[in-house]
Each structure stands twice: as C-alpha cells, then as structure tokens.
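Here you get one chain, nothing else, as structure tokens; it is the form predicted alone.
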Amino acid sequence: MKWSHSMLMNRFLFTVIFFAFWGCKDEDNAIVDRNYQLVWEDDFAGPAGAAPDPAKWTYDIGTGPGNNGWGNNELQYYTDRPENVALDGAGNLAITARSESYAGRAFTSARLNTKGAFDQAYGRFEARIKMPWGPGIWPAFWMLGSNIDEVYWPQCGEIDIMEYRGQQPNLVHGSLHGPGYSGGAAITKSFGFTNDRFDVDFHVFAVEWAEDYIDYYVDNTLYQRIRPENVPGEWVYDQPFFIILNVAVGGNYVGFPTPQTPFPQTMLVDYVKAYKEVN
C-alpha cells in the first residue's frame, strides 16, 4: 500500500489471464499439502452497528504521519465511527469509504489492525471478502512486520495479500515488499476474471507463507509463489507480522475517484483467518 504500479498492469494482463484459467502446474509452484491448524480468526458476529471485536482489532486514525495520505497520497481521513466500520448484522464487517467534508478530508473510511493484539510468522492467512466498485476506491488484505516501530518501511516488510483498483473489478493483485524492492520495485502479479467480477460475490484471499517461499491465492487457485531468490533484497520474512485491512480513496495506485464513482462504497468481510502448521 505504499506504491504505484499501474505502470506494469498490460504487462501482467497476459500473466492474469494464463493464471486465471490454469493456476500454477509446474513443479515448482506445485501446492504444498500443509497440516494447518486454526489458531486465530474473526467471523465478524453481532448486532448490525456494533463495533468489530476491541481486543482483536485496533484503529489507524487520521490521514498517516506528516499528514501525508499514508505515504500514497490517499484522500481519504480514516476514522473508528460506525458509519465507516461497523457489523452489519449478517455475519460481516462493513467498511464504508464516504463521500463528506470531515476534518479537513472530502473523504472518509476505515483502516483496522492486529498490531499488539496478534501477529504470526508463518502458516496462511485468509480473508473472505465482497469488494466495492468504482474509480479511485482501494480496497486491500495485506500485512506489515511487528517491528515496523524499530526498523521502518520497507525493512519491516509488507505482504500485500489483496489489492483491488475499484476501476478493474475484475482484477485483484498480490504483492511482496521489502529493502530494496519496494514501491513501484515490488514484487507483484495479477490474478483476474475474464467472465465475473470480484463486486459481485466473495472470494477468498489467501496466502500459505513458510521459510522459503510466500504463495498467493484467490479462492482454491495458486496464482503466484515468491521465493528468496526471487527478490533483489534482503528477504525480512522470519518474524512476525500483523494484519491490516482498510478501503482507501484515492492515492497513487488508483488515482482520483471520477463523478462515475458512486458513494459509499462497502467492503464486506465475511471472516479473517490464521492458521498455524502442526506436525
């Protein structure tokens, strides 16, 4: 969530399509049979407007430090109130991007995290989510390293396991970034529809992250496995990371919302899962 890429879309288009249809069936991108044990998760139960669970999940407020847009430029003010993160009362957590003049934003939303509350290296990671559409919206399931506070971003590392530019509702990206291959450097591929859109119904988001490699998913679909050589810096994924997810409006990645975007836009997140390999 740091970067722009949408320079390197039409040369993943091919990688999207091929991906979509097929997965990945050479060896080395083989899916591992993993014994995974559920050791954490939110399914998102509760009375429509309540908040999400306090001791699960924590708030980033504001616009980012030095009012920046969270480092992209976003537009939006983020925000703990209901009308931007709240239960719906159906079993998922709604996060609402609006349209509003609020403390000195035309924008509002909600960005939710783990961070002090639970972080894991290793096992898969899992979301089940409905994405919101529309130009400039930026929905993302991703995740930083625990000790951002002492190293910093990049050095921290960032696992994007979902990003979505709300213009292209039918593709969705995953991302690796690190020292030395982050922003517009990072690491990245492209799983997308020919025939559906991820607006429409939800999917499953995934990624299964051991010593050596990092694999992504999209429903039951491996699209992309990274390895350490694969990067071109250090490669910082030993240690614990926490997980975020946030819809943002605007920033480098997606760039304005246009009078087409309509608002508010929702993302509806059915459950958040982590899991553990057991012998």
Contents of the next structure:
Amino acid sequence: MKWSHSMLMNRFLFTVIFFAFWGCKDEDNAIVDRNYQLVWEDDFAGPAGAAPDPAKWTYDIGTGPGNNGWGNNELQYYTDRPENVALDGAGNLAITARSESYAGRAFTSARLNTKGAFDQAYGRFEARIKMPWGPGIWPAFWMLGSNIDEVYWPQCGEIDIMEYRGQQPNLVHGSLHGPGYSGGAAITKSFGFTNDRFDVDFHVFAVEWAEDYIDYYVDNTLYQRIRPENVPGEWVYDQPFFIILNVAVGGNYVGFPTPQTPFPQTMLVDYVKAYKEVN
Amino acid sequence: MKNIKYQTSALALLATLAIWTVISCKRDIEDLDPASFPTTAEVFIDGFSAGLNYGAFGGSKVTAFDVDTEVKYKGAASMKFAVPDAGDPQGAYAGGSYFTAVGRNLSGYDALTFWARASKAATLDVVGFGNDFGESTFLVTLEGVPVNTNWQKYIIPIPDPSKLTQERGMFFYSEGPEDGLGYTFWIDELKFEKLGTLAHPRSFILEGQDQVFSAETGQKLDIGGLKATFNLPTGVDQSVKPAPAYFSFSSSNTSVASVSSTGIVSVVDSGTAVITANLGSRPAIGSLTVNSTGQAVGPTTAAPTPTVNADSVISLFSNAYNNVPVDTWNTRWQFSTAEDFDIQIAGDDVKRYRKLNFVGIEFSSKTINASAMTHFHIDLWTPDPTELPAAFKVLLVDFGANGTFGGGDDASHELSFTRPTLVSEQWVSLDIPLSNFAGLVNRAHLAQLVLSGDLPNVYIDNVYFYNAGPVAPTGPTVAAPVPTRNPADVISIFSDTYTNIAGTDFNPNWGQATVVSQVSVAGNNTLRYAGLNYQGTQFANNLDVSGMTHLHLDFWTQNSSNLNIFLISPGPVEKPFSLTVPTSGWASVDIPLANFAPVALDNLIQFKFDGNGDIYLDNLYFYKNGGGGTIPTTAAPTPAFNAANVISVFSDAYTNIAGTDLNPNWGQATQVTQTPVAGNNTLLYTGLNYQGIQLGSNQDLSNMTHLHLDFWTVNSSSLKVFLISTGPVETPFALSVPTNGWASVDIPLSSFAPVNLADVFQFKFEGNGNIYLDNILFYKTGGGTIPTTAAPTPAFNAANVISVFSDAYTNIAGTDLNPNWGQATQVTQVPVAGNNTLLYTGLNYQGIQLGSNQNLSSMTHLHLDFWTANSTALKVFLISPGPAEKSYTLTVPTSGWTSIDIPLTEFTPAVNLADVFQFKFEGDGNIYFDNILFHN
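Moving from the form predicted alone to the form predicted in complex with the partner chain:
What follows is the whole complex; the chain from before opens it.
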C-alpha cells in the first residue's frame, strides 16, 4: 500500500487494468481443496456505536508518520471516533469516511490493525465486506509483515487482499509489494463483474498463503496466484503478517474525490477470519 | 439556453413533423404475439430501429437533426444535431422526440445509454425518454448534460423499469445555442440496456425535504421536486426527473388530505396528514406534512360602507369609490411570507392576506399625492387572537420628489395598533389622522403601504385617503322620535325630553378610537359616535334600575354593520345586546332588562357600545312598563271586524269555534291559564317554551285573508306563531316582543304558505316569557274581492293640490293612464259606489304618463287611496326624466280602503321633484286606486 510518488506509475496503473475470470484454463490457477482450521476471528457482534474489541484491534491515528497521507498523499485524518469506526449493531464493523473539516484535513476516516494482537505466517485470511462507493474512495483489506519496525517497508512485505476504487465499483484488486516490486511496480491483478458491483452486496475476499504461493480469491473464485518465481525480487512472505482494514479518501492510487462523490461512505465488514492449514 | 415545455400540442407536432421511418432488417415484429409488445432495445445504432419516428418540437429548427455517416462512434452512422445560432429564423433551438407507433416493452432494461460528442464543450439542456407527443406518462428527463469533443458514454437510468411495458417515447432532446452560438453534437449507439451496474437507487419528493405546510380546506398543493438518483458505474450519482406516474403517492389521513396519482394534494378538512410516496417498492425521501386549519375563518358581513363624499377621497381599494391604480397588493419582498387573495364577502370585494408577516403594497408607477388629505382609512378583520402584545402595523412610504426609492428625499412612518383597537372576528375601522404619521414629512409622492404585525390572517377593505375637513359623513336630518313615557316611570341618561341623571361622562378615556360628539339634529341634541370601535359611558354614581323593566334607545346609522350595547355592573360584569344595523331612519328599541342578566341592575356603573361605523344615539333611558307591573292593566282592544267575516278561535267579541282545546298535552312546559284583564277574558302563557291549540274542528280558511292576534308581554324575547294543517304542515311567523302595551297584528294568511288553508287544525306558539293573548281570529277583508264603498273623498283645499286621478279635483290634462310599456296589467276604470276608480287587474307593472311634466317643488306629499284583497306586493314609483325613479312600498293586502300620504322626500334625491313626468306601479294582484294626487 505504500506507493512511490510517481505520476508515470499512476498513469500506468490506471491504464493497465485487466479482468480475470473464473473458468480460465490456466492450470496454475486451479482451485485446490485445502483443509483449514479457524485460529482467529472477529464477527463484530455488539451494540451499535460500540468500538470493536480493543483486545483485537488498535488504531492508526492522524495522517501518517511523515504527515504525508500515509505515504500516498491520502486526504483523510484517521480517528478512532465512533463517527468513523464503530459496530453497526447488526454484526458489522462500519468504517465511515466523512467530508468534514478535522485537524486541518477535509475528510475523516479510520484505519484498524491487529499489530501486536494477532499475526500469523501462512494460512487463509478472509473478510466479508460490502464496499463504499464514489470517486476517490479507497477501501482496503490488507496485511503487513510484523517486522516492519525492524526492516521497514517494503522489506517487510505487503499482501493486499483487496483494494477498490470507488469510481470503479465493479472492480477489486489483489497485490503483492516487496523489495524491488513495490508501489507502482507491485505484482497485481484485478477481478471484476460485468453486470454487478461490490457496493450492493457483501462479498468474501481472501488469500490462501503458503511457502510457495499466495492465492487471491473473491468469493469462490481464485483469480490470481503469485509464486516466488513470479516476483522480480526477494520473496519475503515466510514470517508473520498482521491484518489492516481502512477506508482512505483520495491519494495516488485512487485520485481525488469529486464534487459528485457522495459522503459519508461506509465500508461494512461482516467478519475477519484467519485459518491455519491442517492435513 | 432555452427552457422548453414538452406539452407540445398535436397541431404543433403536425406543423413541424418530419417523419423518419426505417424498417429494421434484423427483426420481424409481425411474427410476435399481438398481445405482447416488442422488447427491441435499439433506438439508433446505424439507423432508425424498427417503427421509430421522429418529430421536431414546436418552435425548434426542424432540420436540426440529420443522420451522419462521417462522424460516428461506431458502425456506419450516427445522429447529428446542428444547434442553430440565436436568432435563427428557422427556429431558436434544436429539439425533438423519437417515438414509436407501437409501444415497446422496456421492463427488462435498466437504462437508456448512448455515446455522444460535440464540436465544442457544451451542456445539453435536456435529454431523456418517455416523450410520446401525447400524455408522456413516463417521461424521464436528464438535465444539464456536459458534452465535449471526445466520445463519452452517457447513461439515463430508468427509475422503475416495470412501468415501461408499452413505452412509445424512445428518446428526446432539446438544446439551445451556447452563449448565442450554435454548434453540433452527435449521438450514437442509442439503446436501452440492462447494465446491472446501477446501484443505490434513491428517490425523492420535494427535493427530499420534509416540508410542513399550513393549509386550509379547499387548497390544492402540487408535490414537486421529484427526483430519482442512481449511482453510475463510475461511482458518481446521477439524478433524473421522473414523471409523477413513476411514484405512488399516499396520505396518512385521507379525511384531511388526499393525493392524486399525479401528486396533486387536495385538502379536504382540518387536521394533519402526511403525504409520502414510493418509487417501486422503496419509499421516496421527503414528505409533506399538511397541517390543515380547515375552512378558513373570515368575515360573513361586508365592511362598513364608507360614507365620505367621493370628492374628498383617494381610494386604493373600495367598492364605494373609483380606485387609483395600484401596481401590486403583494410585492413578495424577500422574507415576506404573505399570500394575497381577492375574495368577496357578502358581495363586497375584499383583500385577504394569509401568512402575513409583512406585505408591501406598491403604487410607485403612479404615486399618490395625499397632500390635501387628512386621514388614512382602512377596514380590517382578523380571525387571529388580538390579545396584547399582538399588533397590526401600517407603514406609509413617500418616495419624494424624484418619485423613486432612495435619493435622500424619501419619508416614511409606521403606526402600530393593538387591543382594544384591534378586535378579533369583527370589522375594525381605522381612521388615522395623517398627522399621526409624524415621520411622513411629505405625502405628495406616496408610493408604498406596508402592512405587518402579528396577525397572520387579515382581511382588508376600504383602503383610502380622505379629507375629513369640510365634508363630514351625512347624519340624520330629523330628530329621534320624542319619548312619550311618563317621566315618573323613567330614569334618563341622555334625552332632551327628560331630566337626565347628573354628571355622566359620555367620553371616558378607555383607549377607544371612537370620536364622540354631541350634535344638534333638527334642534334636538343627539349623541354621535364617529368611527366607532368601542365607546363607554361612565355614570357619576352607581345606578339602581332594578325598579325598571326596559332600556330604551333610539339609534341611527347608515354604515354600521355591527352594533352592540352593554350594561356593566362592578366586576366588571357586562352583557351585550345586539342592535340591528344599519337602520332605515331612526330605529327605536325597548330592551327588557332581563336580557342583561347577570348584570346587577341595582348597581350599574357604565354603558358600553362596540361595533363599527358612525352612530347617532338619542333617548337613552330606563323605564318601567305600565307602572312597573308585569301584567297588563288594560284589556286588549276590542276588534271591529264584521262578525260575518270572522272565524274566531279565542275572543269575547265573537262566537268561537266549538270544542277547541286551549291546552292539548304536547309535552310542553308552558302553563296555560285564562285570566280576566280589565274584565276581558285573556289567555295567559306562563313560562312559554311551546304551546299548542287544537281547534275543535278542521277549518277551511280559503275565504279568509288574515290571522288577527292581540298580545302583550314584558319579558319575552322570542315569540312565534305557527299555523298547522294536516300532515302536519306548519309555518312560523315571528312576533315582535317584548311589547309596549298591547300589540295587535294582522298577518296575511299567505304568510303561512305552504300550510293548506283549506284544512287548518292547530296553532302552535314557540318562544319564551309570559304572554297574554286575546282575539285570536281569522277574518277576511272587505267582505269580498271588490270594494263596496267608495274611497274616502279627500278634503284638501284644491289650491294646494295637483291631481292625477280624482273625481274631487281637476286632473292634469292629457294624462295617459295606460301607456304601452309592455306590461301585462289590464287597466280599467270602474265605478265603485258611484265613484270613478282605477282598477289594475293582474298587475305586474303599470305606468302613468302625465299629460305634462310637473314641477312639484311646492308640494309636500303624494296622496293615494288603494284597495286590494289579494295583492302581496305593491310599490309606487315617481319618475323624472333620465329616467330617475324611486319606489315607495305600500302595505298590502288592505283591510278596506287605505289612504296614504307619502312625503315627497321619500322620492328624493333620486327623483327631480321639479320635473316629474311618470308614475309606475309594480307588484301583483288586483288593485283599486283613487285620488292619486300631490298636495302640500
């Protein structure tokens, strides 16, 4: 999710979007039945307006360590206020981006992570999510290597299970950032609907991750498999990663919101689950 | 950029229709089941789709549309639209609709889509679908569509596809020049699609607002602000304007307000109703809460008619005057919520304001010079509470010599009026001296009147400036009748006839607007209330009138529409009595003091009048009736009818119908007794509520003309007599009560229609109080339908007479007693007991053309003798050239010959007495006349 600040790269990203569909004959992308055992989850049960379980989630507050929009020129100020992050009382986590003047920024939103509470190497990581929409809205479900404070990004590695641009509500994107292939050079693929959208119903986004592959799923569709030989640099995915959920507003990846962008915008997360593969 | 109306008439369509019909080779609709409609999605791909026609809108440039094979997005051709320059003589804009003769079933699609580009960046005024050049029931409009020189895809969502099962309007557009310049745009690949990527449908009424509207019964409100919004596949919301037919409207309370399928709300009663709507299965955002106050409360009587001479008036609004031009009665200035209505109250034009916070009334186009005026007058009526601090404010603005707002020469002043000047639910007349508008330093260029304050509902009338100086409203020319009561029985407040109680203050300052004066009327001192709102009278000492029975008062007014008198005892305890106004000459009233309960009659402190108009008062006194008794001390007058002409029910003077029950048990509370009064048997009803009389036998009264009654009461305030025939069929006749001594009444039996006079079997009385009755009988006049005696011979000195028709005098020569004015009346001269008499048979109207024009200036009266047994209406008119005529009503039918001497002043000023040339009679029945003459 950290992108180099390059217009050229941006242009490249915006123009090289392609679709992958279940049913292609690529042997490499064949679905594999694997046995998984649930090891961690949050189903976001609780009363409306309550904060999610503090034993599981901590917050990133503000505009990032360099005050540069978390490295991406994102426009929002992240808070832990219930206006931006709360349970909805119907079993979902609601992360809400608002258009409001706050701490010098024109938008607020929230970003949660499990750093220090839960991390894991390998297994299946999934979340059931209904997207927000509108130009400049950039929700994500992703992971960072737990050693980020020692080796820094991108050496720690980044697995983007789902990213989405509000101006393309029928597309999601799965990516992998590592040393030598980060930012605009990340390994990425998109999955899309021709006559449906991700903001009208819940969908399950997942990766299945082992020593020699990371498989990207939307619902039951495997649309991308990345193997160590597919990355142009070091494979840094043999150590624990923690989970992140956020809704950004603006930034290099998504572009600016427009006057037509409806606010507020809420990403609803029904659950997040992590599994270990068992034999 | 031009706004286009889409109700293009069929004629306009025919005038400009350019029909394009292209047969598709891809689909053969002939093979389809005739009951279903084609689902063809394509409108224009590379040409017209099956059955598609084009019609240009009225006033548009008909040739604006063409098919272009060079510029296209895809395929072989596109639609090209050449928007004309402003002022193009062939049409001011490009616009038209593509429609089919047979509807298409579009319910399987969710949008109309197309690609478009233009020769320059521009904004299309409107595009859409559903315009079928007919009712366009399911019209959808997308406004303000940006286009540029690149091909872009456009999506017009269908608000509810299930509605479009046989839609004929495939696409329409309308676009005018941009900044006066024409340009070209192209549309291609125009088709309906099932995108599946339109999300988050929302619909709105009233732009999504929850509006609250104060309304009243009969009002109609249009639910506007209809909108349907979808999120496009680009994540951007797009809103279209759907026709009302896409929505289903509903009311939470249809007994208060109903709503039609087109969103028209009809308020039917008081209460609250919430109007909401659904689009498809989803509720629309926005609602209209109708708070209905029910039927509007307004005046039922006209405002007092102004009496100021028109020469002294500059009127803005009055039926009594010619009004000067007023630009507007509602300038609708910013923040003004006032709504104005022109209404009529009792035939009089009235301005009504509702939701009045302030309203500008402007006459700046032609300013008013009120320099010579002294007063501003306005009548107002409000249903709103007028308790303090509620105020009504009047602001006058003068624009100064430059005649326009500003410029340093403007002047204005505002006056505020509160209770007690303001009164709810009655006409209040404000006569405001212009000098009170202290800041209005000049008034030669008055341009605005601004009304404001705390009364949201105001009716106004008679808005005018006037000069009160030399011309005062007219008053009575004759004195009030001189009282005849024994001074020993009287406590007088204001009368020249009696010694008045000392020290009365006739104008205590109670904050009233009324101007009180004492004026001499024909030498008689009279109390005048000008511009009455209310007016008190303060007695010097508390007054004990408990020994009195009545309050007497004479009053005169031409312009009051409301007048009440109050007696007041400490507390204050007060009680009004309503006086009938306006009066015809002096009116006298004797009000039983019982009417003023619970006022303490032994401790009166004050009088009060309220109402409106200019009032003259005289002979205000209390008296006791008949020596203070509540029983008559004299017998009823003995009737003098020929017994042969009488059917008597209750009288000592005649033989009464045998077997009559004077107290049948009809459940009444009345006590019935017979009691001698001065030796004469009299019927007494005590504590009347109602009371019947059952005649001993059914009576045929066909030959009778009148019911005669004598009655006496000091405390009844209501009394009616009913005649009843079998059925029962009954009709009441109201008797004037209380009486001043015995009252005799002769009621024409025709008054009791539709009672069957051939079969009368009961009487009934209704009312209250204690009543003495005598000489209840029927009689017929004259014993027949022709007079048997001659009219009495007049005894005027011939030197003082100008005679028209009389044996006793020399008549004007050459008079035509039967000029042909188209009348139905038959005129004959017949001898009656040897005396020549003029007979009108079957009168509708009848003229008399005098032999020469007569100067009657020296005459004082018109004398007439007349006789009729069957006339129910008769008027005599005097006519001078013009013609100028005035009528005088004669009392009919008569009991024998009636002689009348009518003061000629009854016919003035309408008739010029120096130049009278005709008579006219109007009415019905057969009438005998004699001795038609003028005398002094």
